[in-house]
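To begin, one chain is listed below as C-alpha cells, in the form predicted on its own.
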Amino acid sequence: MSLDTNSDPQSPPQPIEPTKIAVLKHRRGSRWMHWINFPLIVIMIWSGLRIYWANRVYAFGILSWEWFMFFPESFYTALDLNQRLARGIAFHFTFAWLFTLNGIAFVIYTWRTGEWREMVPNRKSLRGSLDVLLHDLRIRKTEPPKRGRYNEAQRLTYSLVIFLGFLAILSGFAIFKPTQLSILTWILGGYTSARVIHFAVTIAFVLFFLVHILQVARAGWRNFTSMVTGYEVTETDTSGSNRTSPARQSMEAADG
C-alpha cells in the first residue's frame, strides 16, 4: 500500500489560479451597425453645420438675454464650413438616407435576435441610473448590479439615443419636404418647430458622443476591443465560476 505524501489534511488549501476566457459581449451585426453609424452621424453633423451657416437663427440665453449665437463666425472659419451650402445639402441628404437604412436594419436586427430585451429600460431604470451616476462620480462605492450586459443608466441612455435617431429622421423629413409631408410637419408643430427639434437632437447627439467617449475611456481598453472583436476577456477559476451563461452560449452559436 502506497501513501500519498502530498495529501496533508492539516495543510491549507492551495489557491486556485484563475484562467482567462473570452466571453461574447456584442454580436457581429450590432458591431457592424455601431461602427457604420458613427461616421454617418459625424458626416451629417458636419454637413448640417454647413446648412445651418446659411441661416443661423438660434442663440443660447435666457428669455431676452442672449449669451451667444450658435455658432460664432470664428467657428465656421476655423473649420472651413462657410460658403459651402450646396455641398452641405448634398452630403446631408445623401448620408441621411444611409443613416435611415442603417437605423431600420438595426431595429429589425435587435427585434429578430431578441437583443432589444437587453436594452429596454423598466420602471426601476430611473432610480438605477441615479445609482450608477453616484458610483461614477465616486460618491457611492458599491457598483450597482447589471441586468445582462448593460446597467440601468446604459439601458436608459441607449433607448433614448434610439428615440433621438427616430426623431432626427422624422424632423429631417419634415424640413426636407414640408409641403409633400405636410401631415408630418403638422404633427411636429410646423416647419419652425420641426427645425428646432432637429437642431436640439443634433446638440443631444454631440453631448452623447462626448459622454460616450469619456465612458469608454474610463472603462478601459478591454471594453473598447469588445466592440471590435465582439469578445471580452474575463477571468474564471477551475471550479467553473464566471463560465459563459446559457444566454451567452446561444449568442455565440448565433454569432457563428
The other form holds:
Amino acid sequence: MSLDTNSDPQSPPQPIEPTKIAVLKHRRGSRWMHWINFPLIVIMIWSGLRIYWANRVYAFGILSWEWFMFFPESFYTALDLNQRLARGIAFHFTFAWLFTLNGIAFVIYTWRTGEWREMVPNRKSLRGSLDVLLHDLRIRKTEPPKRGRYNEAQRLTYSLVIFLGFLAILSGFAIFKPTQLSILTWILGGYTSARVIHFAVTIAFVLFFLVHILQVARAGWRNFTSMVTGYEVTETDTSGSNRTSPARQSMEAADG
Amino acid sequence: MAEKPELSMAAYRQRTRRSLLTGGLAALAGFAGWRWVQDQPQSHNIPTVLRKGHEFNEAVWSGLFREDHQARTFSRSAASILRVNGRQGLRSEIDLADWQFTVKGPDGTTLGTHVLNDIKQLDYFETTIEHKCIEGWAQITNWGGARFRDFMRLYEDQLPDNISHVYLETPDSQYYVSVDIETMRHDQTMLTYNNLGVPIDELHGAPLRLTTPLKYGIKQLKRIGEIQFLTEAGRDYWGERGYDWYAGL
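Form predicted on its own already given; the form predicted together with the partner chain follows:
Everything in the complex follows now, all chains and molecules, and the chain you saw is the first one.
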C-alpha cells in the first residue's frame, strides 16, 4: 500500500537530465471532502462510544470464552465517555446528517469527475493486494505495479472504506428508525443485528484509520501534501515521452 | 475554476504555500466551530444547536410517519418478562385497590376519572414486540391491554380538534412524558395491564402503564396517575434532561 508515485520501472533510461513538475493528483472537491470527513467521523465515533457506553455488551470470543471485551473501563474514563448518553445521542443524531451529506457528495463528485476509475478494484485486485501487502511487510522485494494513481491494495481498501461508510449510514438509520424503516432493519437482520453491524463497521473504520496513518507516514511529506495542495511532484524528462503520469491519465479520462 | 493538470515547480511552490495557509485556516475554522457548539447556551441540558438538531429530526421523522407502518411483531414464545429499568415515579407507596387516574382537557379541567375495570371494559389487545431502551438494549416481550385509541374515543366529543400531544404523569408527579398524538392513536399504542398474560408487577408500572413499540422505553410511562390532552408538546422528564422530546422509532 505504498503511496509514492516517484518511480516507474517501465521507463527506459534517458540520457537527458530529468526535470521535476507537479502533477494534479487529488482534485479540489476530493481534498475538501476528504478533510471535512475527518473531523466528522471523529465526532461520530466519539459520540457513538458515549452511546455504546450505556449498553457496553460486545466482546470478541467463541461461545462462553471471552477474549476481549469492548472496552476496558479505563478506556471510558480516559475519553470522558461515562454518563454522557444524552449528549452522545445529541451529537450523533445531528452530525450524522453532515456525515451522510458529505459521503453522498463525495460519491456523486467521484462519479461525475470520473475519479471513480482510479479507485475501483477488479478481479485481480485481491491478488494484487496480497503482493502489495507482502512488499510492504518486506517479505517480498519487488514493488507491485500501480494501475493508474493507486496500487491494487489502495484500490481495494479505499473502495471498501467507502462501502463501509455507507454501511455505517444504513445500519445507523436501521437502528435509529427500526419501525419507520422496518424494511431496512429487516435487510440487516433485525435491530440487534443492525446494531452489531454498526459497531463492527466502526471498529473497521478505526483499523483503517490506523493503517492509513501509518502508510501516509511511510509514503512521506510530498505524498501527504498532495492531499492538501492537490499536486504531487514527479520527475519527467524534457522530451515529454513520460507524459502519461497517473493523474494525467485520469484527467484525460475525466475531461476528455 | 478547473485546476491545471500540471504545474511548474515555481507555481507549485506558490500553490503549496497558499494551500497550507488555506488548510490551516480551515482547520482553525473547524476548531472554532467545535468550540462554538460546546459553548452554546444550554437548551434542556444540551447545546441549543443540538436541540435544534433533535427538532430537525423530529420534523423529518414525524413528517415521514405513516400510521400503517407497524413495529415488527414476534411469536409469543420469543417473549420474556421485561427487564426492570428506571424507578422514577414509582418510589412512593401505592394502594392498588384504591388506585384511579384522572383525565384532563387542554385547559386543565378534569374530564373524568377511571379505575382499572374501566380499561378492562375496552377491547382486549395483545401483542409481542421488541421493546427498545434508549440505552441500547432491546428485549422481546408481550403486552396485553386496551388500545389507547379506543380509550380516547370516550373523550372525543369533549376534546377540540387540534389535540397534538398527550401528557401522562405518575400519581406522585415525579415522572412525566409528552407523546405526539399520531403515536398515541397508533394501532400498537396501548394502556397496558398485562405482561405475558399476567398482571404487570409494581416495578413494571402496575396497575396500568403506557406501552408502544414506536417509542423508546423512556416514553412508556409506568403507573399512570394522570392523562392530559394537549394542543402542544408538554413537559417530558428525560427531554428536560438532555434527551430528544420525540424519541420515536
